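Just the one chain here, the form predicted alone, laid out as structure tokens.
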Amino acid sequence: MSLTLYGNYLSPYTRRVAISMSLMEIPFTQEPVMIFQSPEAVSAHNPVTRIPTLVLEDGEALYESAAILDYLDERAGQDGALIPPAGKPRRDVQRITAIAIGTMERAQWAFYETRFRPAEIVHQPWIEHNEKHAMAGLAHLNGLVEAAGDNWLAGTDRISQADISTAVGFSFTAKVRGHLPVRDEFPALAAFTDRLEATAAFKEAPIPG
């Protein structure tokens, strides 16, 4: 029996945990399960209802991406793992995740106001609001990638957690607010983004269309 992973790709949470097993070559079966239309087959692992959720070989469930990442870490030892055991190293790519995920949650937050709003209540200086904030968390990750140059973005030797969910949330963010200038304004990050969205991993786990 593998790993079963329940969430979307549209998800750029569940997306980044699908990346991460397959650079890890960690075997999972994905269950892509939309939670407002089949919210039973996430609330009989999950009490909160939500994804990502990681049910083990042995039946045990894990939630939230970065509960998730840090199993998948371990499990896959120092030689595998995507965030670095401990240090400034360890720092570096936790600090560039963070602002990763944080540009995420803007985006999502931007999305789901007229996703799940009424039109009549629809809060457009909360939409604004939160683009502002997504667009600033990637202006900050351009002008790391263009400090960075050919090499990864925490300095590490590889691939980290901080390029993938750096590219992962880029995606998102131009899936979900396709209006504002994403490609335009950040052109290194864009760039940067199409080079990791090329490879076998990211293509393994594609944002729906």
Ligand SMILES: N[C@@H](CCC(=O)N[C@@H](CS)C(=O)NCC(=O)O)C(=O)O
Second form
Amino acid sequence: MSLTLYGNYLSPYTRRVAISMSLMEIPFTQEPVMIFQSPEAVSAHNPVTRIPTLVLEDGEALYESAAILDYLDERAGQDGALIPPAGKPRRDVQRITAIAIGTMERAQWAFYETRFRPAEIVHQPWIEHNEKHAMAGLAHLNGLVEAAGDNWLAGTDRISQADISTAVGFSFTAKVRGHLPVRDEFPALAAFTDRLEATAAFKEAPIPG
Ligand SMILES: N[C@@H](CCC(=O)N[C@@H](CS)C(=O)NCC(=O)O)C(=O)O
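Next, report the structure of the form predicted together with the named molecule; the form predicted alone has already been given.
Once more the chain from above appears, this time first in line as the rest of the complex follows.
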């Protein structure tokens, strides 16, 4: 039995795991579960029914994208890991990744407000609060892209989790908050994301239309 990744690629957390596995050349089968439509397949493995959930060859289940990626880094070994093992290089990758994750969460919370609440109890100030902070996250990432020039964002000698999560976070925000002017305001980040989205690992995990 191969590894099974539960989750569809609208989920940025699932998507960053899938892209990472592809870059690490760890084969897996995707179960493209839409979590709100068919939660049962995930509930069987994850008591809080969230994606991504990764089921290993022996049936052991892992959840939380950071914990899954930690396991995958260990499995890939130092040459394949996407987060450096120690010291400042590790902190730099973790810091940038945390900003990318925070941005995804802000966009997700704004998105969920209208997706799951009846229109009469949607709280617009909560949407605007999260969109404001998502834009601030993207502004910071845009500055990092500008400062990095032709280098990877955390100065690593090859792509790291910081680069993957940044591009995934930008694409997700652009997808679910389509009215925000993210391409106009953050052209360097948009170009960086476009370059990564054109690579095989990203193209193998497309955001559903
Ligand atoms: N911190 C979690 C976030 C996972 C998450 O929020 N997943 C969403 C889909 S993007 C989900 O499963 N939502 C189902 C629900 O809220 O019931 C991670 O990094 O894995």
